[in-house]
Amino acid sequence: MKTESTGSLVVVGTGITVSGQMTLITESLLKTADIVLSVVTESALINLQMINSNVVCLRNLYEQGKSRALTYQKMTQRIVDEVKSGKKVVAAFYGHPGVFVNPSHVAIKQLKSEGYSAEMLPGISAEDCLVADLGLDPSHYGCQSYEATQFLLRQYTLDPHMMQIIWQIGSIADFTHNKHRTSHPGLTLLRDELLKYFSPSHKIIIYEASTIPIAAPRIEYLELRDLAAVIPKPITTMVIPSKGLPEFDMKTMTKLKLTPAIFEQQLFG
């Protein structure tokens, strides 16, 4: 347990964009932080950096071809070290902070454990990027939502009446820090196992959110049969549509005493 150190963190999200997507609670606490460790693009570095004067990047912890596991462990370290010799520490991560991020959930989980202070605030992710982007609500069909690795090595029950979101279709099976990929054998097993569920000529749609404000996210529309052409990034991201809700159980309905055409006006107006 903590005995001496006043060390606290507080791990915080940047956004996608280079700029306008951090909110004023997260500002602020950058400006007041002893120091901010930091893995967000070259660009927003540089927006930290005029913020705080002491920002450490620890993007430089990747290396090409390295296990990003160890990467993670090293992030996770450093974070919890400067805590540990007593500084206010904020952690800041690309995006939102919970999403995708091994080392935020580790770092406040060991903290935490031995007395000190740590917590999260939320961040604006890729998804709600990609909500705002695509114009999709996923409470219409309801929403499922998957890394490609994992949607492929587990025995998951997709449901092709929801929305499903299907992430990093750029990096399946690849646990190394790889810039330079161009083989991508995995999105042919992808295509394959979606064909279970879906139609060939179902309409997919591949996505990237805008990084910087003044560029357009890429958002391409294609069939589910053209998958294996596509060529990712590591962040790409695929949506799949739904292909239309369900029929009503009609036993439920009437115990409710709701009728479908009151319930659509009442959710959908």
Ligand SMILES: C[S@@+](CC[C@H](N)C(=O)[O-])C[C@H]1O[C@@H](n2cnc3c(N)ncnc32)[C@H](O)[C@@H]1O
Contents of the next structure:
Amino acid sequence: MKTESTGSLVVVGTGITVSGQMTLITESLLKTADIVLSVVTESALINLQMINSNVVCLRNLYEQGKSRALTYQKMTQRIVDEVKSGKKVVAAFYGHPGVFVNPSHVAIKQLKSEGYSAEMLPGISAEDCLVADLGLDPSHYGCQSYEATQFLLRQYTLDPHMMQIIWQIGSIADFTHNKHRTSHPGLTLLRDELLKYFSPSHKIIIYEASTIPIAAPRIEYLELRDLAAVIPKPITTMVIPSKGLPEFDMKTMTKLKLTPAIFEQQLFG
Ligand SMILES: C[S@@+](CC[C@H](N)C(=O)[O-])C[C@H]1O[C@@H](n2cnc3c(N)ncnc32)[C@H](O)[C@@H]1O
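We have the form predicted alone; now please give the form predicted in complex with this ligand.
Up next: the whole complex, starting with the chain shown before.
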């Protein structure tokens, strides 16, 4: 391990709203950092600049029409370089910094392998907001969560008894930074894949957590058959509520000396 005088990294999350969702420890680390490298929205950036005078915005590394993977490599490199130059670095990402974020995990792994102190603190993710806004407890039916393109490209086995969370439906099969995308042909494929598990009239939810504390979230209920008509944004997440709990496994129930009535009363009250 390098000594205290060498650089270090803490990766933090600023939450989904521009302010008010940061933990106390995150705010305190932001205050005392030598440099804050940020990947947050413009409004959240202003908030960070009020906490620390040395904030560098890494969002500028995104280039319209260019590969996001390349941008992630550049972000990682910048974070690693600042730590290696001896600074106490805080890298701040919106939401939870470890949920669907590549440079945070890669930078920590690389720095740790070279003996630097590098850690991540949790933040409030879109999924946390979704549970609160939609009133859907992921433990009730169980929950599966996927990135939209990967869900389509891999042979997953979806369990329709569980709640489904599908991330990044606004950029299916598009690996570039594209602020002006107008057509979303991938949604037709997604609908067709989901129709293998759910009926055309199954209700789905198009969800966008509010990024401004007082504003309302986007919560649109529609039938699965209408998914292809949705116009998603880069921040849109899709939720598919469960079609209902599966039957009990009575053999295991008996082995545990339980009955369905006792189980339901004890677990759900
Ligand atoms: C690169 S991931 C970042 C996730 C983020 N780190 C988090 O903790 O929520 C981007 C995806 O997260 C989801 N997301 C981001 N912001 C959101 C919001 N305000 N409401 C709903 N989903 C959001 C969307 O699925 C979006 O395509």
